[in-house]
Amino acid sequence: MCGIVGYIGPKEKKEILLEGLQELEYRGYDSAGIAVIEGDKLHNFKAVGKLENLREKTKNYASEGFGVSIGHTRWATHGKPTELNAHPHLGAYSYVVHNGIIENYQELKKELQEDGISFLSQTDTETIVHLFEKYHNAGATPFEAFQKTIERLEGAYATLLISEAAPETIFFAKNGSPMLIGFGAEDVYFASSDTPIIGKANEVYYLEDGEYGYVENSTVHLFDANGEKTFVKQPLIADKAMAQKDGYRFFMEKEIYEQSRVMGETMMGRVLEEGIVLDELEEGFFDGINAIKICACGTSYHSALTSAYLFERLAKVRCDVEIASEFRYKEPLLTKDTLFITISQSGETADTLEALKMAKRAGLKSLSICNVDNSSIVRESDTAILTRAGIEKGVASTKAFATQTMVLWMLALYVGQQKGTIDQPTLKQEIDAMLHTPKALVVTDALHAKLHRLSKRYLHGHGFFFIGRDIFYPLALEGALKLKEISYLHAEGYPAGEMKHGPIALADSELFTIALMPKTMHYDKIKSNVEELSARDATICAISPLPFDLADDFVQTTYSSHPMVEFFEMMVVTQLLALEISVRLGNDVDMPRNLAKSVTVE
């Protein structure tokens, strides 16, 4: 996601700003941005694309002497990827840079404007810069004003202000994305992570949710809700590779883990209590449309499987789903009151972006969901919808695939509510399954721990079945996906209650069964597929909120109210076990062989 960094300090700051910014890239961003204030100096630049657009703008100015600075890579999420959107945001005298999403800025943009404030961008982040100029116009201190704004934001953030206002000093709040603080001899980092920050700070203090405060002659003050608090410094460790895992033996792993985070991202300014609210989507989008078609590839049709039960069940609209690379050769009939929907995680897949201007060709209109602004799919979209899910280093797909498939629930939600296809019991029953879906995906130590005890026994025989019903069928195939992807080991996935018609010949002992089997969605019918499996010796793997007695291990999940709940969790278990299988068989997973992550080829 977006990267902050901040300086305060003698050093020349475009270099330190530029180079952090650049530690940043593999969180992925489409703008970057800087600003300086140095004595009465104030200077910012901003450049749409790579830091190299920003390094050619800079050129001819280096800083000198002591100063405040701040710098940001963007990553679009209101607004398109433009200078204009980019940060540091400006005000009057003051600039702002803002990780995360603030709420409640529509409510907030609306009284500045009433105020008289003129806005630049669309983002949430300037409504920040203006709050606080208000407060400060009207008499508060800098701090004073940096406070007050700071009590109205709702969502989460991780900001950085500096202002003519204060110019030695840094203001800074964090609640909700991360925030460090780093400390040199005689200067004071700010940064997203460790990494822009090795190298020049020896000692760390990594802020809690809710902390901010101001910097002042290279002294912190740091406050919270009970007042001015003290710290710890620890120490900062000088491995960047280690520090961009953070810890994590694999950017996988580590992408495992960030789901439960990412996915409060993705719904965040969307699920609300009344509702499903789509900024990106214009009042009427759907008006005329009676189908939907959605195209994809790999782990992103899966996540499109998964959307049609979604589509059918709740907004009552037929959904039907395609393999972008078959649906490009069948001639298919299109008609226009059919929303066409591309899923695609690097907006780059040829297959998926050749499938789509078929589809344009044909009159339809159409809709993106994508992880990445102003790619290719996005551009040739009439609409997107960003997943939010932040840069994915591991080639196989985890978050992306969580994101995908929330968006697809949203959207589904969104779509029954303007059609009126679905009564209010049912959706507060679905946006409250939703609201408890970052629990579902949080990873414990102890369910990692005995998938890494489990994973021993599969090493060997001739081939994993994953079975599942309804939507626990696509999860079923991506379950086998992951698996084939980073172990090298046949896997399929098949609908539990497909199997006695030609696959249970293959069972026996040296067959290992994944079976997905929620207590909310035909958990007998289920149970009857894997007893018969069980009958032929199959070796079995129960994923289930309710005890099995015939398995030869178990996988106890926690949540078992709604389906969707339970789908994230069992996700979650899939992919550990994919996991940890492979680390035994001593595969690199991140870069599993004959594999690449963005499919640009047919």
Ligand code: AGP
Second form
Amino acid sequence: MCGIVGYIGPKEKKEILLEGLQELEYRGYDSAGIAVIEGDKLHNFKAVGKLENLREKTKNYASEGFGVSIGHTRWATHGKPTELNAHPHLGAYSYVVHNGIIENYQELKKELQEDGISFLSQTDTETIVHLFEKYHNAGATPFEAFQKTIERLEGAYATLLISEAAPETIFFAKNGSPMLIGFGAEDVYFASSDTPIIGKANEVYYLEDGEYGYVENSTVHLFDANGEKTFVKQPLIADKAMAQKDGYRFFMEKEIYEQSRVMGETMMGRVLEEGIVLDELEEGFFDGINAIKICACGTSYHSALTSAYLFERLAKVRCDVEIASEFRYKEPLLTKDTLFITISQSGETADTLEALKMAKRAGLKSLSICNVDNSSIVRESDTAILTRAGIEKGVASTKAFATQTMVLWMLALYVGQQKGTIDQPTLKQEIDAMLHTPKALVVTDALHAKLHRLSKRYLHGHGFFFIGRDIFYPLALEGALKLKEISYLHAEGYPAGEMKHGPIALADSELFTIALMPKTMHYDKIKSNVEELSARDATICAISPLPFDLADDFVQTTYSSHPMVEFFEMMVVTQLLALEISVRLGNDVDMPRNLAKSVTVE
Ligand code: AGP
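Would you generate the structure of this protein in the form predicted in complex with this ligand, following the form predicted alone above?
Let's see the whole complex now, leading with the same chain.
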């Protein structure tokens, strides 16, 4: 996720900006830049890669006297990580930084290009600065021009703009992406989160969606749709570690709570009322493709397994899924009408990368679904679709899994659109369900408290079965992996229909069964599977929108309109269950023993 810093005041600005961006590194980035305006002097520095590259470029620069300044670390969503795509973006006499996604940027870009504006970058952000200058050049005051610009933007943004047209002013706007204002003794700061301003500012105001304004002479003028408004500052917390986790106990916990928001970004500009749009795939990408093979590891393998049901059911395209470390050595039979998809959060998993190289050597077209642009797997693939989950710090993957699954669901619909194998009513039904997904991912206090209470009963026993049918079988595998990874208790995921083929021999009161019982997918069958286990005294924790009185523990879910919405809601339940059991066991939730975030070796 991108990071933003800003400063207006008399202090030296380069250091303030670079230190602030350093504090935002935890958000993940692949390029960075700063811009400073002091009187009639503009300075702008950008660098790809880590901040030390930007520090190297700015080593002979220091600002003097009063001025305005902005800085940015970029997590690529539109356009590769290059200097041209790095922020701040420059117009003729203004600079802008932005975090989020401008959903209508193509329309704005087209309008500006028709006005004769040429774009240097591939980003959505650049439209903001050109739109501002278009209105200012047409006679609007700088603030009016900024106001008109913001009114045109659709989507998520936290943005700062500075301009020679108003060299003692910073314009700001917030909608959907975080940004705060920090207040020092004689100066004002902007940042995406608290950490960059801890030790600099002593009061803070957290901007709300739809708020915008400008600061000059250290006075903040705040507006919303109803005009100028007052606001109340609050004391700034001084704990940096706590601030990076936004007040959550662990990064994993924060990332579970983030799923609802990041899912909106994953879908933005891609899930439209009329259908799925994937800019990353050129016209005819699926011509000649009659099958899909997906390779991945761990959690990414589970999102792949889930998608196999969707590709075959929705797009009527054959899809098979392989664990990369197995695929590499099995001498697979590969045909050129097969699209080879790799899924990876990090984009650096050795087995997945090697599997991809094997497929490419065999002449297959390749697509990667990844969370890190410019990673090895992305670079090796013919094309990539980014999950836009933002950096995932917890070793146990959560929001990456959720966004991978969403991208794959989109892709299944997209293939169905391209091949004409999905009818309009089905497409509309699927898209309606997609648009409901962010709501199903919201973690309520009541749900979290329930799982906290319930977790105390699952700290021992001789193991866990997670069981489900259809897409809830890969979800069962994923729930078992989450629990294993961070609680170190034994757990396995199983197709519910397999219980009587052996595993039910383990059933007794010390065997905990987490049963995924969706209303919209084979409910009666899963119910009878669970009844068989309960009849043999297994301890059952049922997760379902329908009450189930044989359960020893019961977590009632809310959504029962569509299997995928039930899938995402139950996914959150299994993630929180694993988290709360791990916390009770006193484990390191974010850095579990023996595990690494990215397995870059065989
Ligand atoms: C997920 O919780 C695990 N940390 C692990 O299984 C992970 O999914 C696997 O190593 C694959 O990583 P990747 O998605 O970065 O390729």
